[in-house]
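Only one chain comes next, encoded as structure tokens, the form predicted on its own.
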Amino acid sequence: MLFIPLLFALPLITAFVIPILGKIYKPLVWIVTTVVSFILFIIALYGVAVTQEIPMSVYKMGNWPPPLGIVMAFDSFSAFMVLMISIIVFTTSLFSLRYLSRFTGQWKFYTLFMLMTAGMMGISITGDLFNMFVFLEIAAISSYALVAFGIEGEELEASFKYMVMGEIGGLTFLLAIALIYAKTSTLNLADISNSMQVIRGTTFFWMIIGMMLFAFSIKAGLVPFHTWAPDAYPAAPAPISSL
């Protein structure tokens, strides 16, 4: 199962060498961009096969059993958003060679790209909470930043909008794994499933759910919490639209 962590670890390693690469030769920085995520799309290829035969897969972090170590699980579902993610990273990899040619400090550009990659690639196939909420900043943050990327003062207005609506998103998330992990004394989600199905329909229950709807819905862009979103979306680069 060591192509799951191949999945974050690669799209992470690439955002740190990127900024190398910017300094010894700048065509590189877009062309080792596009060879990454056209592996990312051949592994997400595989795993899609993989679950055809075995339906969750766990990788274990250090090789530390849950739920004291943090695991990576990856099934069917895991499996489609993987897929969708390397499909859309890649087809906007080649869209952004044209895109970009007007702008500086590409290499800054494809850091930030990679890194939001990684973000939302171990979002998909983490099985531990706290680990989502990392892979969630990373991505967040990263967004925040391209957003922002042309430096003109809409654009910077959109991207402190998106990052303050942003951060209230994530601190209540926050909150709401704090929350869980003084109830059931776990972050591990398999254990947390099981640990929820005694309190369910709880206050505590119930109000875990809420903060998690709130968090989830600034996070989505959904309906009243979208406010961000008019702003956001066009001020950002056309690539990371579509992202």
Second form
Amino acid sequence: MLFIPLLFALPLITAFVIPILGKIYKPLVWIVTTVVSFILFIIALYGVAVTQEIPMSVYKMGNWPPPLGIVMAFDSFSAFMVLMISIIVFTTSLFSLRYLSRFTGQWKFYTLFMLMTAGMMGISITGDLFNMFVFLEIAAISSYALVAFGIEGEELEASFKYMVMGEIGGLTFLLAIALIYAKTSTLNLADISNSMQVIRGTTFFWMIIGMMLFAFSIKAGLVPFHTWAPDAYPAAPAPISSL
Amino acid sequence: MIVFVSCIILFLIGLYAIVTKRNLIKIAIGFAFIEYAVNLLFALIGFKRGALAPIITQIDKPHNFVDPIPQALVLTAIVIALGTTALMLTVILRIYNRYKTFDIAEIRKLKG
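Let me have the form predicted in complex with the partner chain next, following on from the form predicted on its own.
What follows is the entire complex, opening with the chain shown before.
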């Protein structure tokens, strides 16, 4: 199942190639971004086709056996998420050319854009709790920077507000990971699901669930923690608001 | 037990700074507090009293090691925290150049 790590490795590599290309020849940056996101779309379609035959395919990073190494799990839900993300990324990069013509430093935009894509792809396919945190932070940090992309007063203020809210969420998630690791001694999501059956219903269990819910509701902008959303969306460049 | 509780207290001190302080730099310091609290808690989870550093020197001998995984995770978390803090300070500096103040009560062009 070689296509699974490609889903996040390809945008990650592209993100670091783009600054070099931006130095050589500026219009190349947009072409490369669009081509790479189209390739991602093709890979995602292939992944959907694979899940029709094999419902659950697992890729072991570095060929370590599952409880020890990091795994990438690809089932029908992550196939759906990956397909949605790749469609949005492809169309966004297609239409971002006109919008971005009034900004300088476009290659910076595309670098952050590809990093954010890599983070979101990683969240959808990872099978490891800490790896999920890392990808969450990759996506989050690049989106904070993208909200502040046009450096006017409003955009910086919206970015700071989003950063404060988002980081409280992210660090609460890290705290929940630490508590889960203390209880189950594993980070593999499937293993955790088995181990959690033992402590189900205890106060500790509900505390972890509450922390996770708090962290993800900040990230998603659910109602008590939504105050960053109405400022961040208009401040961000329009192609990013769609993500 | 008392060390874990003091980690949580450190976390709450940071959260208090973020929620109540009006100076942008103090908010950034509050984040540093929270990051240290979480990293310290993570490192303490893998700690065992009287255990060795997790380096295998003799293969066939049973070892009493501290858990190496939280240490590796904390290293990664420190790097992420560094990135976030750097970005946050950059944004604070840019805000200062625009508004000529660090006070969040005076920086309110937005409605939300």
